[in-house]
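What follows is one chain in structure tokens, specifically the form predicted on its own.
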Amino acid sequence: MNIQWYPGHMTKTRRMIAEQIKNVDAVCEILDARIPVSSRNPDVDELTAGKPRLVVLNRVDQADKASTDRWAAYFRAKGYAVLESDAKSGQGTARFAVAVRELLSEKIRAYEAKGQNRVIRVMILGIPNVGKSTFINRIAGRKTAKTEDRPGVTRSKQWVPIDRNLELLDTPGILWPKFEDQSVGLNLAFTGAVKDDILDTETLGCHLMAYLGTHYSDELAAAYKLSGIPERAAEENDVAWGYRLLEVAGKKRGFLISGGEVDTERMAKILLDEFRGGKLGRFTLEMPEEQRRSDCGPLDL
């Protein structure tokens, strides 16, 4: 699977971001809490290396509870402060100046203890569509940043200032590249991270579906009213399985066509509408015992 999909905005991103991490103080690295893995760029680490991080699981509202926990001890393990986010409710969002000057209060003190009131800036990280524009919004309690459902909104750098002590420079969502697995970019679809002419709908929802008939059989049969959640065959790779559920789930729906057959299409885009708007139940789709890269093979995209 090869397309390309590296606008030149993030590439100025990415030496933007070089550029200003000296002027901050900590970064901010906002996450979708379904998918923790896949919504991080890797490339980050390398570029903040050594400013304190505050991790911010946004979107928890529609990830499974127990999960979120788990990724909370996970990235607290590694040293990061972690916040937990419903950007859209503004859950948690209030929270966050205090998580800030208590990730920094060691350098806090030893400003007060120069006399100094100095205001803490705050670099805010994010790949695109992961609710940061929101979330910024909701800290400031103004409209700052422009906020759309779809990728690649935030353009350009600029400052925010929450409060006479607290500033924050929200970046433009950056992407990367190349995946070396092949799941990473699944998931980024799955939750509108990446844009949907980017992969066949069909395809894709095929493989959402596989995975929620794997994991969350339960809340699949009852969002879609169904008795149960049809076997995997043993020959059965996730496309073949996903389809089997999209025309079991789309002919429960209605959505049949000509000759009776179901319009598996018009199923696959409901699902992933459905799924991204949180309407079929708290899903994640990435675990923190599950570091390990699958071997489905890279997506170049």
The other form holds:
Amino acid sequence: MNIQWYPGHMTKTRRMIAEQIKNVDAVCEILDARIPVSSRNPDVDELTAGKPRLVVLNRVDQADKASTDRWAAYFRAKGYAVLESDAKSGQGTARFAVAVRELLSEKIRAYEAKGQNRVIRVMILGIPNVGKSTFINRIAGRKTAKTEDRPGVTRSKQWVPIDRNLELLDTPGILWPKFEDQSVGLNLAFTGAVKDDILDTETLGCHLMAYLGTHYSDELAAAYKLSGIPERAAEENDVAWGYRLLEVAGKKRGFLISGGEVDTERMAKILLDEFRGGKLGRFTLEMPEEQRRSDCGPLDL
Ligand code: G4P
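In place of the form predicted on its own, the structure of the form predicted in complex with guanosine-5',3'-tetraphosphate is requested.
Below is the entire complex, every chain and molecule, led by the chain shown above.
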């Protein structure tokens, strides 16, 4: 689903989380492993303060493995439990219950010591397109009703039993990413979480080319059968250099228009389609080392 902007609906979602937080033992936030910062909701920390946290890095099949390892270490260092998953194939999802019980082991031992056999409840959060529904269906072992995410349609919260002692609270409503930040908007557009109309396809393609050319030049050259990636000139910004990369790749593919010019628009569309479809390889668009100091700024983790 593409993210759309419904401010009133967002307020309702925030209110629901604030009301329900006292009814759960832990919070599980699902992130897109390719964009672990951009796929976060900026309010989650504040809304869930004090609750034990599990971070699911989903879509690991599409992310670069070495970067996922670094992100997992990064979140663990912050005291979160981390689960890596590919909800589409089901890889990693079976560890969910174990990870929750590890996270809450002290609490569970305390219940047991008192002879109580309590159900553990976990609130599950995620912005659209991280794979939340797919993940929940996997761990619940069946298809659950998708929580309603259209405005004007109110649905009550949904408890999803996982096993005899574990229940999920699936939040209805939409959690938004941090739209104001331009790099967040780009990352969400690259991964297809927001519609392409935030920028024109060609400009989006330029930005993606520039990122891949900088961080994954070998993989990019291999994907488009280029003998090398043209160097970036000192004065070139992302769009200018990315445009040149689109031209080189488009030429190689034979996307020419009249006068021998390269159809960069077509190449940009192909690039985005192939990136989203995982045809170019596995890429991570944000690195933990690039994040700001963890105790400041809007991207505070
Ligand atoms: P949401 O609730 O967070 O909005 O996301 P949802 O589960 O609806 O998943 C969105 C798309 O992402 C679905 O593809 C889903 O199959 C895919 N997806 C979810 N998790 C993963 C993952 O770990 N890896 C990969 N590669 N894909 C994942 P779709 O194209 O909408 O449908 P379909 O291809 O499954 O038919």
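All of these numbers come straight from a predicted model, not from anything done at the bench. Numbering follows the first chain given and starts at 1. Think of the rigid core as the biggest set of C-alphas that the two forms share within 1.5 Å after superposition.
Taking 2 Å as the criterion, Asp238 does not count as shifted between the two forms: its C-alpha moves by less than this amount when the rigid core is aligned. Relative to the superposed rigid core, Asp45 undergoes a CA displacement smaller than 2 Å between the two forms. Relative to the superposed core, Ile257 undergoes a C-alpha shift of no less than 2 Å between the two forms.
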